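Next up: just one chain, as structure tokens, the form predicted alone.
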Amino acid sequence: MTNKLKYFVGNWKMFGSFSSLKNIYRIHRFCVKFNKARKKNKIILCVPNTLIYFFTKKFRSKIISIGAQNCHHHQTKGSFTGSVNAKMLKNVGAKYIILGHSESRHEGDTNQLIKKKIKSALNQQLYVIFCIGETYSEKIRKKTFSVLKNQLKSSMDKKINLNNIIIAYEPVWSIGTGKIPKIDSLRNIFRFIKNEFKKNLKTKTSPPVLYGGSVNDKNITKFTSILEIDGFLIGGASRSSKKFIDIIKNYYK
């Protein structure tokens, strides 16, 4: 079962400052007047802790909605320096937020970091974008489907509220190199991530699944006979806002 709402969401990582929201306006202006798709849309834009506030003190809209990108496991006021709790960006104003992503990884956070993150983020009702992903290691020793396996079952935990969890399948390998999996290969891992889901979790629903890993303008169209694909999740295309319209109208071609 596919979900009626496709996803862009754009991780915007170190990047942005205030001139920035000038790019949230054209994206926003596109999708008003892009009749074709503008209701079967969701558009999340995961920016740095700092343009939080700023943007959604600045931009209102039932169309684009702004998130993070990692926060602190800690659900209360706590000493560690430097860090920003699911709490403190619940207050100013995220709705989203990505947790488990590769380069969260690989600065160290675990399958059991993440699910106290995951655990922490879903208390204050924001909406989680749960990535997982194999990396070119595991994929030439045939191990996507057992690390994925893995990744999900050591950071779900069934008694939470699995209307707020979104899952993004990002393979390790293809994020910023411009290589993405065969379109036979996806269908099988989406189909795979949405049972073991399903059956983890003891649920008739699964999430949205999205792909992310070198998503950009020329090769969406790829994406597009992919029943099981609810969206997608930009890296750096994302921080252009005619790269990123380009993507969402190139879909729709």
Ligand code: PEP
Given for the second form:
Amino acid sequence: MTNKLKYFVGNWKMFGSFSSLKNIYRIHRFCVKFNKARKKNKIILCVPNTLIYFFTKKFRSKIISIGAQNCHHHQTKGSFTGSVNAKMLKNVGAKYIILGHSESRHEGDTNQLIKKKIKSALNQQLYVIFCIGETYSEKIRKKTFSVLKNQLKSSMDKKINLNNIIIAYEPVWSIGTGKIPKIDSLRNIFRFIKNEFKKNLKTKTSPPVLYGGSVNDKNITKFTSILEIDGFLIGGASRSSKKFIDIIKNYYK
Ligand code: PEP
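Output the structure of the form predicted in complex with this ligand; the preceding block shows the form predicted alone.
Following is the full complex, with the preceding chain placed first.
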């Protein structure tokens, strides 16, 4: 286990209400104590847009930040019914944003569209959690590396602000299914992503790379041997403060 900062990111999806503030307080109370005694952890909760302003006004913390889950690619105002852009999310207090999530790709987000969204979020100084990952059919056709390579290459501008990017490797077949990749293959994938990023953007360092897909308080211990994992993007289990806290606790056991 290294001493490096670890990210635990919750993706609440289309769940949560004003009363979920109590979950955030619980996580915060735990982290204040835990971070003092143990490692440094950064907690990011990506919540529905309707809750961002409420949470960020009620709650200020260096340990927990609030993020959004997607945005429209247009940088300025416009006739886009039902849409919200990165600037609007920034204005209501979001610090982070998930982009390229497989559920958003499923709704029509292409690599080209995601590229525009990343650009517009970075222009607003939001931190981008950029999701990549192969589908089950791509995995069995042994296309994982070429899919990841293409997603990285076609969605990221060479001139982006590297300090504001976090990558999340989320195999689509693992999201919400209870299935996780084999540890050896995951280690290779993490090495590949980090090398590929450095190659594409001609940099010596890679941004943090997180793992996401069916992470829970039981299987989290399986990931501890992969030093290349800089943290986790957690969907279902992040909606319960107890499960979320147990994931962090068990990671360090
Ligand atoms: C996600 O939606 O980003 C995710 C990882 O979901 P789950 O943890 O439920 O698989």
